[in-house]
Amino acid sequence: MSTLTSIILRTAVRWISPLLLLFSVFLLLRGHHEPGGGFSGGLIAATGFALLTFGYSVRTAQRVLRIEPLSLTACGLVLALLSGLPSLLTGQPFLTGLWIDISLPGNVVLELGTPLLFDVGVYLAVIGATLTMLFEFAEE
């Protein structure tokens, strides 16, 4: 165990990432209806890995996300793009929303749409490009 590191900040840790983690997709399922979105659900969630790093160890952070940031990064960036390509295939504007209502037992309609997707890219690719830099800093 570090000396840096303290058995308050560990504990704290242990019990608020997760925390952040729930409330970043939180913040990214209401962002296309309310503030939020992909942007702020993933400092959200970088800041959860950010408090893994200075809480126990780069390793550990890394450990747990299990996938390179930069991965990450690459995958938000793809998956924002594609989600463009439905209003192009349809005639309209790149970037255009389309949405399907999907109606559920108990007169329930959840309603799925292109820009949930590109919030979704731009999550990941925040967690991924914040957390290349944490962890590249954190690593010096």
Contents of the next structure:
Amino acid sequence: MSTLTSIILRTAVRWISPLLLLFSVFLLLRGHHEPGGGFSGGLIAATGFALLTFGYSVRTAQRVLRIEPLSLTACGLVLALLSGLPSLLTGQPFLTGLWIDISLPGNVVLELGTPLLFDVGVYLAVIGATLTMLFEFAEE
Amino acid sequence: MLIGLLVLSVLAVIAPLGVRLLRRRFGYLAALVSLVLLVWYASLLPSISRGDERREVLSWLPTLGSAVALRLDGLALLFALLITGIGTLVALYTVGYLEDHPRLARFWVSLLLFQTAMLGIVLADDMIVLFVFWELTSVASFFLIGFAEERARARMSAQQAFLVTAVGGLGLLVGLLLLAKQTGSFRLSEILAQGPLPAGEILVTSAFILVLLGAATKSAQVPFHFWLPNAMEAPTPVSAYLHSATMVKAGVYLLARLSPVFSAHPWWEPSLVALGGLTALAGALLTVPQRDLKRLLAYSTVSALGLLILLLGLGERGAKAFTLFVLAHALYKGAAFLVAGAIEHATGQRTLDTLGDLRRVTPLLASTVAIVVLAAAGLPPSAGFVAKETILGVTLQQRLPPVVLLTSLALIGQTAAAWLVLRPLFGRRPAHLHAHELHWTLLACPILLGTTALVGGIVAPAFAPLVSAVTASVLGTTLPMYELAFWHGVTVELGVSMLIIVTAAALAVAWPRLIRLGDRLALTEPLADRPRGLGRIGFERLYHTGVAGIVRLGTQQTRLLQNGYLRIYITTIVVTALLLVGATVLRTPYLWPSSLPSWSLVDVVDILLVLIILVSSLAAVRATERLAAIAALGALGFCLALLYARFGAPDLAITQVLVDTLTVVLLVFAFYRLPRYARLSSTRARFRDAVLAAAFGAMMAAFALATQAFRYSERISAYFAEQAYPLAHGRNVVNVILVDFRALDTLGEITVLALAALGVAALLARRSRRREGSA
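Go ahead and give the structure of the form predicted in complex with its partner chain, now that the form predicted alone is out.
Complete assembly follows, chain above in first position.
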């Protein structure tokens, strides 16, 4: 991929990739109320790594990711699966959403629930699966 | 009983750990567990012999009317004693036989699994439970026959035994289900309590035929007998335990168990007598012209199994002889296999013409062989002698010449097989024959089992109550009182019995002549790739032809459906969808909605977007360069996303944009590796594709219109929109559906995604590895 590198691209990637990753987390977290969610968040994050692959190399992107994309996929699947288990303990069907409200100072209520965990699982699985394919193609 | 099964299965699970810690000494632990079970079952002898029963029930599938129900009556106890008793000796024997074999853990897992399942079969009072255990024994047998996995013949024999018994098992399953339908119960005790089933019912006749099929495959009856001699690829303890004493008797057991239900059927006696008689004869004819000690014993087992089925067919008259023969055969045939294994272990040989003069080479082993052979040949005072006299008594009373002839020939063959095991003791010593020291268990186990069989006749009277209890189970009646005696005086039976022993001995002496006949007919070796002699017309040949046919069919349909051309896959999918969905849409009465959505909702931007989509799809098709085609498709995708966004589906729009972006990225990576972008298809093919594409598009449009017109009485989307916040704490309905309402679907989808990634990784990794290999 060395033919594609240019100083402009590299500089841009250096700024855009972290922003994309940050944006992907933003999309993931806002997904429950506004457009977004684990799926689109995951795709955005994958785009961030794709840019790194373009501007630098597969190795760089893999180093930044730190973990095998397939393992990431597996982590995501396991997390999504685990998020369905707490409801079994309370006698409800598998994957029933459970929520707790945490009151924070300033009259803010933080709602946390198992669907959020599930969405994080989707997010990780999507990143992992997309990057597995991307890296394999780019390494060819 | 439940606890016994549980302990055995737990032992099977911890076997790998146990073998790692104890090495071969794990066998002592397994033997100890079997021994404890044996003692427990033996302690129940008095009460069961009086006609009592023991039952245990564990709730399992209450909605299906099935439970883990166990029942111990006379018949079950007889088999349970054999399974645990011979199981104890086989476990001990394995310590010396397999020593510290590298795959010892696998052996113990399979063997203990088998023991659990076999006990399960004979104890089961529920037909589903019985079937599950029945199949488990086939699975365990598969792994044990294929234990020497490096030998192609072992693998093939394992597969053959499994396929044959599995086909029968499927038949059995259907048969048992029909039986349950007829009687309204899965519980054997309840079915048996209903007495003989009406013979006129087609359901009953079908059930009988299917159960018989299951039993015939499991118990190696003609024409399915061929798997048993091939199963001799298994280690000898397995041959002794599964393929002579217990598993092959499962079919016999099942017929005995169901005999009160079916024995009044007009087909029962003729079919069982014919099947059993034919098998007994075929086994007896094939057993003498064999070289390999284990194959020889296997054919004699086939013959004995046939005789057992024949006795069952005689109904009330044969029940007592049946019981005695089950017991006697398990003892002496198990011992015979163990002693054959000991000979092989000591000398490395197990064919008759490479062995000789063992009485001088290894006197201790030779005397063990002698004890076992005397028991197996049915000399007084062995259990076999008493069983043989009873069998002859039954058949002579019948005054049916064919049955008498069949029985005598079968007994001659089986006795000759026993005498043949004695041949290695005498004759000239082959040049390189030498024997090494044997582990004590290799001698102790056959001696113990052989001695039990040999003195069994003397203690026979003590077993009369058990025999009565077994007969009561087989006949479904109250306890008949039997007298068992070792000595009946000088009778016709005794004369015939002695005649059989002498004739068989003569056959064994004449073996060198018979083996030449066997060689000419190609009976002495397992079926070769190019069969000769009788192998050309045998049933095993049919099996091979059948399996080859299935493989060919599989290859052809794979080649037809999985042809590897993406264009054919897509054409298939599109045409199928076109036909199925199109037909449904055309039949919908609401094809043209009375009121189309108002045009005023559509503004100039939408029309512009639609125009761009149309133009870019045409451009993608007509492009002469790949980059242009990709760009056109990209434009198409982004315009679609914009349309989604404008019609109130921002989530869909985001995803569409991202997927499009990433697709372009992937395409760019693959760009340099793709072949030249040439126009390869003819004008006619392109015209055909255009028609197909246009038809598909028209169909989708009609489909969209039809769904518009079709009003559901209640729309689920309204429910989702209303309940998203109160139920799921979310204002984005799409996401709430994804992660809460339909989370299980999403879980399935990300699993598919992960599998796709795994597939791509595996395929590409394999390709790059192959390239490295060739470089």
